[in-house]
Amino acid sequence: MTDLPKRIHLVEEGPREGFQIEKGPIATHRKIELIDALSDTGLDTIQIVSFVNPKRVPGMADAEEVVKGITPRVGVAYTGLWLNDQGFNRARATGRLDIRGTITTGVSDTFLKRNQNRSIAEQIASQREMVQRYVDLGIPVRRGGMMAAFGCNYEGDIPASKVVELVGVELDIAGEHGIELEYISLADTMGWATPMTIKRTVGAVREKYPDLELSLHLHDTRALGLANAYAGLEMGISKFDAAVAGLGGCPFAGNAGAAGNVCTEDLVFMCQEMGIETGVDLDKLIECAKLAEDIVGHPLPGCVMKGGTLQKLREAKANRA
């Protein structure tokens, strides 16, 4: 337990990873709406779009009107999410975005092929022209991402070592730049990781790189997302994304159950109770989760919202005495 972090750093992408995957419309002004409250809860980067063939992703198809409409909060990082070229011109077309690179690979070609209509190496050549575009305008480029890292629907386990094989190609493109990655993100897109698995990749891919730090992408779709969290927690990691309420899922992951990220306010409350801070304001983050429920018009599977916090308990037991 010695390796648990003291605080630990959120990225919050609720309202791109579940609105992309919303059977239903979803009003503009309403996902504008819970934008600017998750703005106001201590969160300090939220992944608010992505800029995506709207024909493949209808969810997305109003990406430039949802940026337009919302209310800049000082001290939070508005970012979205691009696959190609095309989206990236999108993207810093909006100017109200925090734009920096990432080098994305994945370990599954069958995975590639339906999400980006690439295999493993034509994502790798991809990367490196898009690494020099991204120097060439002068956009920093500090993290890299590997989809699949943990199993794939179509090609079953991932083994740790093609993990770490990849993750030496991201740290040899940015090397190519004259680019130092700040970490990496490791993603369990179609919710294969177990506790022992998050703790075996990363313990292999620690041992070959021990100073680059690492990151988890987890997904919640066989409820094990909390439980590798807490995995990540005990290897050191620190940094996570997270989804309020357990909004979303990839349209791409050939599992119509696939669940969204691991619950942002399910995640805080067991980092608050575990001594680790996160700069976020639980009860708050609780409102933007009963909301988010209340915009899409179904349940959604967080579970504090629900259950509330054993802090309001203590406070209601302290009163009674």
Given for the second form:
Number of protein chains: 2
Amino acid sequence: MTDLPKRIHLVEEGPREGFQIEKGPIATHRKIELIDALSDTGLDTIQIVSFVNPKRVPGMADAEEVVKGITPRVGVAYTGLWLNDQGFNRARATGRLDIRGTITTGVSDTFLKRNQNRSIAEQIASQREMVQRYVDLGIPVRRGGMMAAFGCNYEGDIPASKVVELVGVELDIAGEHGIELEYISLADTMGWATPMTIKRTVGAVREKYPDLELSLHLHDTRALGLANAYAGLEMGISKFDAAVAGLGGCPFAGNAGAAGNVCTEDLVFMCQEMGIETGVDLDKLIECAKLAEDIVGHPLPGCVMKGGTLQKLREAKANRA
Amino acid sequence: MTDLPKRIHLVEEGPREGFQIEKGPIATHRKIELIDALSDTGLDTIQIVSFVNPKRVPGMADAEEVVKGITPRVGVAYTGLWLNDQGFNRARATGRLDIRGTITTGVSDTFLKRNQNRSIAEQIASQREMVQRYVDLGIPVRRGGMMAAFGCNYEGDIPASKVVELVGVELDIAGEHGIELEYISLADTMGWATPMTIKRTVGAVREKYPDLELSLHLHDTRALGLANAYAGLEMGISKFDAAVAGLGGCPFAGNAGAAGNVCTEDLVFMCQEMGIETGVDLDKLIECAKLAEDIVGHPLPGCVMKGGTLQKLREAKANRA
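One more: the block was the form predicted alone; return the form predicted together with a further copy of the same chain.
Below: every chain and molecule of the assembly, starting with the one above.
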């Protein structure tokens, strides 16, 4: 257990992940309400919108209005997601977002075609162009991202060697532009990871690139989200994406079932109970999770908001004594 | 990862755990339907009823009828739960159950009082009497059980030393009667365990009793069920209780939130994906989980029945090729 990190850093992606997949139209002011509540929990990085084709993802058509409507909190970075130059320009035009470049590839041709309408090779070429744009504009590029790193609904199991190879491609693209990536996020986009493949893939990347930090973006499609996060913690991973209440899922992952992200407050709970600092106020975050359920109008997967924290029970016991 | 067992043994407790806590009356023939379906999945031990006070647990008032109604399958052991001599006599009187004695204690006085109406000391005394009864009747006693081994909603955190102490008491009771326990089941009755406390407590018991096998009975109250199971697997634990679809929860645990057992098919899925044999047909088990949802009439926590198996996706890919 000695490899568990002392502290982790969380990127909250609930607003972006969640509101892109919900069927019903969600009022812009309610999205803003959740983002503002999340800003008050101690989370310091919140991905709030994506700038994608509103015809393909209608739930994000109001991205600009959302960005305009929030009350930014000092110390919190609000980010957006984009997949192409058009989206990037929209994000920049808001003037209110923390604009950072990412080099994103994916391990599955089929998934990339559905999600980005590009092959892996085309995606790599487009990332080269985007990085040049970022460099020209003086925009920092610190993060790499890798979709479907643990498996794909269309292409099946993904060997760790393929992930290592594409990590190399991302590092090469960065290197060509004199950039040193801070970390690469391995995404289990379609919920294929197990604790074993987390360890295997993280281990394989580490073996080749021992100084590269890794982050995990996990989906809880098949119940293994937190077990996978724990396996990551055991490997010393200290960066995780997560979504409050377990909001989310990818509209192009080809899976009708539950597909939310690993739930932020459940992950925070697990970490706190194991003595790992998160910087997050769990009680406030649980209130956000309940708010998210109220906003989407149906139950969300998060457990701790239903089961309650242990701290509350410890305090109740202390008060009785 | 070398400590992961090659195969695990599961005790299915869904029918007992689930039907004791559901509010609505569930028709006896539907309970039987689920048990018969579970019998066809490869599960070889199924706890199907509890013989408890029908005033306290009305959902188990038809225990005898359920036992009478099932179609026993050769090779499957059907078991029942009892907390006192009266329940034991009811179980024996059915003539159709696999009657095995268990030495059960608990780590929390308060919980034991609510659940069994006895203090720890009284529980220990009653177990001594019960074991004598089992021995007199020639009934095998192979299993110890320990409730609230990882924490208690009333008494808070439970130190591993207290678990070790009570494990010693159970082994003593067994020894007094010339019995060697095969294993002791540590129950996270109220969902307090974390991967860290699983490792700590299992490690502490192992240190003192290296030859004693342990089993885990986990509840998924706070999302950590499978992460805890994985931590157990990493410690070489190869026996787990589980409940199909995540049915269950304890009516006296003092928690209104989600409190089901770790979900059998999700656990089977995790194990199979990591190459650990379970002896269970996952597809058939998923059908049972859907049946369980239909019977209780509301969604149950199991994920794989919604997210689907990876094997199905692998086969779909192979068929396309």
